[in-house]
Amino acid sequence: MTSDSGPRMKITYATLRADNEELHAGFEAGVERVRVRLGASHRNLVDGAWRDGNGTFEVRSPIDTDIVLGQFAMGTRADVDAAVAAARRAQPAWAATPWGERLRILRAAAELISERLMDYAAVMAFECGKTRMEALGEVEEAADLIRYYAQTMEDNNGYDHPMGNLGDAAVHTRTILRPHGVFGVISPFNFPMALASGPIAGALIAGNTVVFKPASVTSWSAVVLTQAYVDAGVPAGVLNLVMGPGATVGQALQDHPGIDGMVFTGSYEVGMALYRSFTTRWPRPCIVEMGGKNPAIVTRHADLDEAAEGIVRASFGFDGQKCSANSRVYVEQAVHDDLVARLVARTQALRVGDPLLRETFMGPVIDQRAVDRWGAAVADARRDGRVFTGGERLAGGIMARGFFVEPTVVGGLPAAHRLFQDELFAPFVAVHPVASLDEAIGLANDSLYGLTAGIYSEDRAEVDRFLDRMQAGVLYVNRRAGSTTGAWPGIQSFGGWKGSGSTGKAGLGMYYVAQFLREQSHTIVD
């Protein structure tokens, strides 16, 4: 797939603008392209051929039941057999390939996306149902992802370091990273390209090969991200792509003796599940990106106009469907009526509908049951507590053949309840009001989950103790932009503590290659 649409504008989560006419005319003209591409066959990537699988299946669009994405390729335990296979024989010459031609192979893939961004921002709207200003973005991360963390690989000069010697000069020791061999990469529906492309570069910069497994409602991506790779010359069996259901084909990858790591990335309850499994003859490399239960803290030093829109705009882009998403708010008393007050006022404003649309802030949620799961948690609160706002699912023209609904603001729940401790990945936020900052944090703490967490307050006694205390990876002050929610590569880095991520080392951040490698020392006398 490519993309006319003229020289390249430099797009980031920040610095989008709603104003900027040639970004809109841009993607508006990607959405006419792809959208003659509605309903083609795709097929799996297995050593370097583009293959059919065991039949086909269907994908359509969260915006529109009625629109045929396209027919993928059902990919079985065989395919993956095939690109486990591939992927080992194309290891060792891609490993011995120099680090630096690794990388100008991973750069020309980059350059190719963003090239491409408007009709692959394009897909991923159709696909997952992402406004145009969050697919632009991603897509344009999903390529600064693969710069970043070549740039990192080439700060550590392909991590080949020199090390003592004891004062003997006749001995020279250096310290070096070598790849493990073959990572599988499952990635999520939510972020189809930024969770597949880093991992993927991360791997392949390491000198790993990949056998990369994408969300079934998202191998539109998928493919369209592959084919980046192979154009900008990542050679046969390095990377290989199989679609298909997790029941198969994931595991069958979590499974396969072949395979020396994986990165997997989705909720709790799988992610520790293969977690758990994952260990045969020895331990194995198992990066596990899981999700959030993300607050923000308000206290009565804030300004409530910035915690307002900080939190809606965390909670409600993307319908919620980030694990990093604004999902409970613990607010001083005092501010209490006062800060739901303006969070109602703002949710109402929202432009819920087409994502395709420039006004749109909010499109559908991924299916039916992300539907069901808000829908529980709609009757829940009205059950123990209040609706203050939304809770109704959307149903008028083009909304009534799609997931639609409305962005909901619970409260007068108790501090224990469900609703502040389950990930909904939902349009839906709950607020509790407590008497001090130190119940707050406390309260933020009580969770399984560790990824994301922002505070609120013009008291830098107050930060600091939230920063402190806060147990979390990524934590936000006073942001406007989002409570919880908006990392970019080299800038945040953005990782999990306790269920929200297994190793400590961050995405987007100066570890994350590393993680694909293992030391070895080699001690050399003369």
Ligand code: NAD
The other form holds:
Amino acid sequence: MTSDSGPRMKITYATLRADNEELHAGFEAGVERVRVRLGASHRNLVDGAWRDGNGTFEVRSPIDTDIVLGQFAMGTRADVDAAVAAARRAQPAWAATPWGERLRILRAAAELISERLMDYAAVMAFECGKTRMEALGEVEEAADLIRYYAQTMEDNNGYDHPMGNLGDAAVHTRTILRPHGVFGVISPFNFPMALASGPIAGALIAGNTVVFKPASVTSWSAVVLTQAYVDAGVPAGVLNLVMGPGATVGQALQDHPGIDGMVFTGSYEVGMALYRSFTTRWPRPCIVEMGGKNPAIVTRHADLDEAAEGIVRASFGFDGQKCSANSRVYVEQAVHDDLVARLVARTQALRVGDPLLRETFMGPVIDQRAVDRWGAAVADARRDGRVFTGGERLAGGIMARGFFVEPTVVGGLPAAHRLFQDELFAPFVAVHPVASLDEAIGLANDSLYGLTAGIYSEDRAEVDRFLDRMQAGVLYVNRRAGSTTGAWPGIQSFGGWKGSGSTGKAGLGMYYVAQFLREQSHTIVD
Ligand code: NAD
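Since the structure above is the form predicted alone, I would like to see how the form predicted in complex with ligand NAD looks, so please show that one next.
Up next: the whole complex, starting with the chain shown before.
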């Protein structure tokens, strides 16, 4: 894909406005360059060679199902076998490559991703319906993840440290962290660049090699991302890509005895099944990052305007299809009606439509299943409570052949209702009045999940109580840019507690790369 250096104003998920004309012109030029590549064929990467699969599968755009994004090689178990074999062959030399050299190559990949910002963002806009701001932010994140993880490797001197000797100068002991071997990387559709680039970088920096399997609907992102690593000089076999729809490739990967570790990001159901089966022979490292049902708490000491903006951004940014999306709000009774009125006004002002257009805040959801999940939730809310705003499918004009729904705010439901428990992954937020902050924290923690949470309160004691008692990996206080969303590498570590993640160590943070390593102690006596 051609490169475009573009302007260097960095967009993050917390960027509130972008009136930089150059940035918009750059993105629009990227869209045109990508448009002429629609429908092209893409292959798997095994041992440094792009190769066919067993036929192809087609992917269409959620914006307009008449748009064919491409034909992608259908990976098989045999492709997984070949990719794992190549990764095993390549691993000893990659691990023996001085880590400084590994970092040089990976940082080159980060530079290439940044140079290709506009094209890669345009691919994602077509492919998963991200608006330009979300897509530009994600490409920047994909590059910054590499840079930040490289920095952590340096900060820890490659995880090679001298230890003590109990006073005997003839005894020299070091502790070193060493790679496991080959990691499988399985990524979700909703952050197809960042949640592939980050795990791949973590594994490679640590000296492992990788077999990468993306969500099938976002295979195009996977191909262009993989290309950046290849162009940066990642040697043959060190990074392999096998694509395919359904569970075939992912299942083959998790069943494979040649895989030494797994990093999976996706749903609770698939992640838990993988976690249970992956460790049957011996405890292979298995990093699973799963779903969320993320609450925001609003007390009567909140700035309600700030709260409403943060909640709307986090509930409806990328259509609520972020693992960190805000989908539950617990608000003190005294300010419930005021907050709901502000949420409704802000939600009704959102522009839903073609994500390629500058003014659009919300594009389509990913597929018909997402529309159906959202529709069932709306029906439940109508039956058991109230729809404050939204609730209709949109099908006019440009939206006739895509998956467009209204951002929806509901309430009047019992606290135990499934709409406060199930991850919907759709633009849908449920509001519930509470008598106190303690009740709110209790309800917020009464969840399978523990990924992100937010609070709005100007009372420091309330904030401290929230920070002390919330069972979630990522907490935000009084954040206008997003009540529960918008973490950035090296700024907010991002990982789930409870049913949201397996290791208690987060992505985007300082302990991430160490998860791809195992410790060895060397004692040498003179
Ligand atoms: P998904 O679970 O449907 O798919 C994730 C990946 O698993 C895809 O690549 C898919 O092809 C693959 N897969 C499917 N069956 C498999 C099997 N049997 N074995 C191995 N792999 C298999 O998830 P999705 O719909 O792509 O993504 C949305 C989900 O991801 C949401 O639940 C969201 O909360 C979660 N998510 C979590 C985080 C996080 O950091 N915690 C980040 C993003 C998304």
